[in-house]
Amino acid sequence: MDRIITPARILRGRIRIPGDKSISHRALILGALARGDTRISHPLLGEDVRSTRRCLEQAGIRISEKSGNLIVHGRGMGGWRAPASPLDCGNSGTTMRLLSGILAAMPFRSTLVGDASLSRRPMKRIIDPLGRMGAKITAAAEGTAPLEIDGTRLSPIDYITPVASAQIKSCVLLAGLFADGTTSVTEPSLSRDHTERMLRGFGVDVSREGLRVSVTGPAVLQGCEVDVPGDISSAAFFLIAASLLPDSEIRLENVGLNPSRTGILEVLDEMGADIERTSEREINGEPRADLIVRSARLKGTVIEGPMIPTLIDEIPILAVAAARAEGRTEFRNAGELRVKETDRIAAIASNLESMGVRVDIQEDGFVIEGPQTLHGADIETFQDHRIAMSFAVAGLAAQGGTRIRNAECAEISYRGFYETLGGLIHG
């Protein structure tokens, strides 16, 4: 289904961003390995954590549902059953390779499918640290989905990430609470830290000395209460609409800033963004705050190094800010973009060019020089959540209408994205 964004002057208004994807998926998944209930308020219910809600209960996991909000029923770390049918993985990344981490060390048979896109994902990249672990997985030829999966008794290993990689260092965690002695894992740079955070809440002790963690199997958790704070990656498309917007307010209620997420107010911060802190608490161990953003002149910047992991998928709206910005923006080190959901770099590029912006693509980025006029245009998402949801907020930008192409894949993230953006509008 296409949908029609047409040019916005203002956007004010109060909204509460929905469940942090990232935090939702692994209060499920370690709600599952968990003895006793695991309640978990304000989780993200979109099409991502369906899959691996699917893929649970498949695994003999009993969720249920009440108000919005999940009791995972936890059979404890050895009460998984062995799946009837193939694991549906959907588009999400996550799911596949969390799950596997656990899977390999189950006492089953299993396999992990996805959909086209996430079938030429890269799965090499925890296969390897699994199969030094002893892990038996087959994959296709070049890597990728299905992986079929023998699950066996696993052992410790001591990991070095070749890229920071939240998904590949919480799937050898994950694995290593089933290990019988210490897992580590070290990164060139510190990625989302929630799994860490989490496992705390759960009752496992997680030691970290610099950029290496730790976890000491095998490992007993405890099903706890779980409060999921707002997306920041879901917040970062209104906290840049409206800075782009003349005379905007949005006040954005209960966002989680995780530090090893906040990279997109940083960066925001240094292209003279106006957004205040209120509010501010920590609950299991995930600060959060109201966000308060109004419209402001933005100007150019550098995003390189180990800034790119804090918001990595914040950089297709990151894009748009830079085509309104004044002066040169440079996206370096992001080599990461071209394996997600699609190649994002090659994405952003053609829709922003289809809207008569110029870009000077690279290897692991792009430049773009500012500011230029947003034209209306056909915007194809490539079933990206983040792309369509990007390309939306440059529709409000823009002069003219634009088309957003199969934009029900902003589902995957963020369910009524467009009807919330709309209810912004004034004007």
Ligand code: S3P
The other form holds:
Amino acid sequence: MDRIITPARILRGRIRIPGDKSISHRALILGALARGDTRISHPLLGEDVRSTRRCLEQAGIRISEKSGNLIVHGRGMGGWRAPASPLDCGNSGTTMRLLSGILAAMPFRSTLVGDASLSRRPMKRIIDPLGRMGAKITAAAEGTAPLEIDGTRLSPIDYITPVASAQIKSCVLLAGLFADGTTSVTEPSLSRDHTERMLRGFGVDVSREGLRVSVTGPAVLQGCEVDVPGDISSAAFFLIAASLLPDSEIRLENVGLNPSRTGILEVLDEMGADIERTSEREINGEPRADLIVRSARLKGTVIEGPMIPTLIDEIPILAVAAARAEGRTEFRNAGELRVKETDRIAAIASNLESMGVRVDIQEDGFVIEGPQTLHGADIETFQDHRIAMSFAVAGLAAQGGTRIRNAECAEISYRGFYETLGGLIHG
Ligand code: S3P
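Mind giving me the form predicted in complex with shikimate-3-phosphate (S3P), seeing as the form predicted on its own was just shown?
To see the whole picture, the full complex is given below, headed by that same chain.
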């Protein structure tokens, strides 16, 4: 279904951002490995998390839903059952990569499949370290899904990953929970650390020395309560929309501010955005606050190096901000964007170009000289939720109408996104 976005002048209001996607996946998965019940408050109920839920249910885990909250009836580390049919991870890389680490250690065979996009994404990055732990995994010739996993006994590993990826790190750490001894992962720079923080809440000892994180197996997880903060990656669309439209002010309630995710706030601060943090607090080891964003004149900046993993999912919407900012914005060392739900460097560039914005594309990034006028255009989402939402925001700040093709893919991470955005428009 297509959506037409018409230009808006002012955004005002107060919204509650849906639950963090990464934390919601992890709460379900760790809850399924735990003894006893895990209560998850304010989880994201988007398509990706539903994929995780369905896969766990196929592995014999009972999950009940009550007024938008979830209860996972954990079966312990040894209580999962062999799924009767392939586990469908849909569009979700997190589902496939995290579950692989667990299924590799289970005493049964399982198959993981995904949609067309997920079936093109690289899985060798998890098959290699898991293989070194003794896992038996067969992938398609290109190192992609479907993955056939023949569960077996795993040995611990001291793994140095070439990519700062929370999915790789979490996959290996989850496998390490089953191996006899200490499993460590060292990454080139810090990726989101929700797995490590949440494991502690489930009673697992996790140690960290700089960029090296370790767990010792065999581990026992105890069910607990997880209160999911709002997803800063979803908040980012509103932070930038309100920054770009004059006289706007929005309050975003209960946004997760884990330091491994707040690169977007640091960069927006550098660009001159006006964002205030209030009611700062920490629950389940995850800091959170309300954010108040007011319009501001943004200026260009350089986004590169260790900053990239801390805002990787926000680069599409930052590209829209860069187009309207005064001066040059450079995105470097962001080659990982090429293997997300779609090749996001190509998708950002082609859609900005359709809107009349010149983009200098490189292999691992791009450069935009701003400010440039955004002209309403036909947007190709490539079924990528973050491309759809980023260009809906671009449409608000554009001259003329914008058509978002297959706009419903936003539901992957944000149900009701367009309605929430529409509800903030005042003139
Ligand atoms: C995620 C990690 C990131 C991110 C993805 C969610 C996670 O992927 O882009 O949206 O929940 O661990 P990588 O680990 O591939 O960087």
